[in-house]
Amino acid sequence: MSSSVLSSGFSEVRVRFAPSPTGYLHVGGARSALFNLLFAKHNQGKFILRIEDTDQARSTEESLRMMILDLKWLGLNWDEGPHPETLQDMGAYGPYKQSERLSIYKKVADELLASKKAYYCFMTDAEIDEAREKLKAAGEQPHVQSPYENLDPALALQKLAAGEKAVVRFRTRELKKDYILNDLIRGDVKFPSDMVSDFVLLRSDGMPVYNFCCVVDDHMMKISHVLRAEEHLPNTLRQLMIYEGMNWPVPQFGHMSLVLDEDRQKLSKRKGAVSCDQFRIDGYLPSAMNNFMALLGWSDPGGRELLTLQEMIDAFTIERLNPAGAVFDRVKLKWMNAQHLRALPNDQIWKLISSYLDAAGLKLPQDLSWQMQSVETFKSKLEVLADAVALYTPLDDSKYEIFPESEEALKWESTRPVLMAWKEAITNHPTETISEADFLKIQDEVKNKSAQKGKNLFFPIRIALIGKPHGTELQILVPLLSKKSILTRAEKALAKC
């Protein structure tokens, strides 16, 4: 690890992913987790999972487990944080759930109160709204100046003892300067201190606000680098003020580009799946998801598009993160998944698609050689694991049926002679299996015997094999069907003529 990676006050690279447990993991969050892990591992550092669950109304253990399931599926394993099974803390800097750290936040708030960098504010919501409206009407910024800013601390404690409610606010009016953030991705960003007014640290119920607990946790957990989405950039000014107020070393910040949809708007459910869980259900591979997400805003120095997780760890540097928005190209994701899928050994592909075939209720041969043959036949057509269902369904005799679109062709005078010739040729075939070459030879025999060609030849044979005149390439399907199965289907087609 290069010594230039660390700023003063930090002895090792420590980064964190800090989601709120309110549902499945969004791909934007997953990419943030991935970039943090890649950076940590590239620099022999630690990747920490911290749970921001102070929003008690929306945070649930069920959601936390859903999110952890997604991270585990992707293989983004953390060094410290909740244990993936028991949720118990792993690491020396816990608790790793913010809801269990309230006493820590209270202690830091008390330090800021004692140093007069914060104060108790007893303004009601109605009073705050009224003050803001007056400022807006006067054409001024809605920065409310609290009448309690200089209230004697002893008097404030008396009011609290009497049952009055108060928030803890951080003083900003005297911080008349520009704060300069040397963002690792965006370069220098200037924040004039008057962009914010005295902001809340603790709510009246004692719960910390995001910016406060975020700084406290990052300091206490010795976080050296904060790599997060650019939507958090506006939070940075308040956080820098808190670091300064506590005289704590400031980690290095890097604000990553947003993930955008095809219309260059922030990725949302309106355009399709955005949760990792849905991509897992649809049959995407974690290796492909990580590969694809890594290239949303980062580029490999060697120009490679297909990379393993270890290859990404070896190549990852912040310097190659692009500040411009990254478009989530679903077509490219599917292509990339197909590349990862087809590169797997046949036995592993079969293992992966089996759960989809079983869920669809397909009854298929249990013979290992048949299974491997089928994978070899179909893997070039697989983009996601779920595609296997449509590919394998024609091989299940119990699923064979004559579809309505076959009715017209079954009424042709030429159809029955073709089907009779087909059945006879299959019956006379000497082996129980029919190779691709055998099929093409039999098809020529039927052509000559029935004196039919074009659709008059091909449609009836298709109907006798898959129940409809259009669909799967027969020459790759027939070798996977038994002679008995082919004859049974031919008889069902003949019965409809």
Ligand code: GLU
Contents of the next structure:
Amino acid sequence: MSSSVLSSGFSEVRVRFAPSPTGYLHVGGARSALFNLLFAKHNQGKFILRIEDTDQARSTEESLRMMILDLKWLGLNWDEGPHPETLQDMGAYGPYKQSERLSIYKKVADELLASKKAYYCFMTDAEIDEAREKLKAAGEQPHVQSPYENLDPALALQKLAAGEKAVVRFRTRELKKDYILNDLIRGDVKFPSDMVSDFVLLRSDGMPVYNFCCVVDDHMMKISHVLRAEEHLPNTLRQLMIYEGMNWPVPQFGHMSLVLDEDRQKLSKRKGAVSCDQFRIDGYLPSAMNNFMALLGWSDPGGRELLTLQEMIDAFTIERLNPAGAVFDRVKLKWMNAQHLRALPNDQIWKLISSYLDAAGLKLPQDLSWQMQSVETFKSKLEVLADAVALYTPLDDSKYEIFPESEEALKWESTRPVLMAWKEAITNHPTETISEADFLKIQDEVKNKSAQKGKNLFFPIRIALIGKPHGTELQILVPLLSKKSILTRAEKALAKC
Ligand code: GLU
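Structure of the form predicted in complex with this ligand, given the form predicted alone:
Once more the chain from above appears, this time first in line as the rest of the complex follows.
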């Protein structure tokens, strides 16, 4: 199948996700990783994780580990790249961290210097700024022409040997033409070559710039398709020039739409979580995240909204990627999470919510049948795992307290008789647990005995169960409480009126 999507010079689908480990994994990045994985797996290809850490001041191992943790959590497993635990290279095209590939970039830069496609430029920053300002003042494009463009290479080497600092620049002035990129998502994109001037490949400290190492790595790692964020579209011109300069086969490119906030601005933290780890902490399921992210700019040919990873792999083609910005609809994400969550077996849901309940310090019954019954009761109310804490808190006896908003109702004359009748009815109930139907019957009994109705009847009962006159529906709560705990709570309420 893969042969149909390959262009000449490539024998296998190989794609990569190439994050810079300078922070957390943004959902936009995770979506890029996902689309790459879906494409690779759909075409029996390879998905590679490459670490673009040449910005040494900002790249950290901690960030790399965090990103790897998030990718693993999402189940976006890579075939080649740093090993998820040891970070040691896995695969035949390493090293997979750019910081470990400096000698490779140097070698390619030397080749470009030797073929006169690149040259050493000794201009200082101040000289560049001055030249740029002059061009601007003259109303021209700020494309600085280096006086070292045609410097004799032997002389350049002498200057370097004498300790002078130089960058390596790619020569662009002779490349007078339009570069046409047949973008797989955006169609033909035309870049006139004079959009750029002679650009830097290697800085004076020998560090390569992004556009250079990206091309070198994509070539050496035999990347067949570059699927990446739209913001990299303008970089592609420089990258095409380097491919041409090296006479390397050009991979196919697809620039994926931006992920936007509800107000159609670039997705940012102001509107809520944007990092994968925050979604994990909030209790989103990886299956729901993947499903949701896939539909940000891609659609299933069958129109399905709820899909597993395998279903997405089976259905994924680049033709269905939409170039228009995709809105990150948090309400839809929650809905989708709820659907994925409710589709899980109860024991799995219990396992997932337990860590939230434990972290909140809730003490709840240990027996399995109670746990399963509670999940059955609450799962229709769970959207994210963290919701479990608020749902289960009223079931923990140690959390029972009488809240200040109950004070007024506790002062009513009618409250004590209602609570006495309630306590008596519970005491007389023949079984340890009370079903929803039993509870409704008991409530009627209390109504008749105390001759109270409306809030005079319901508020005291609520207070005796959850400590406040408003809150959780009692008939779903009562079957999950033991008779003993209902009585203890009733006594606490009685003691206050
Ligand atoms: N390191 C780049 C980024 O994080 C990758 C760009 C690319 O995929 O070419 O945006």
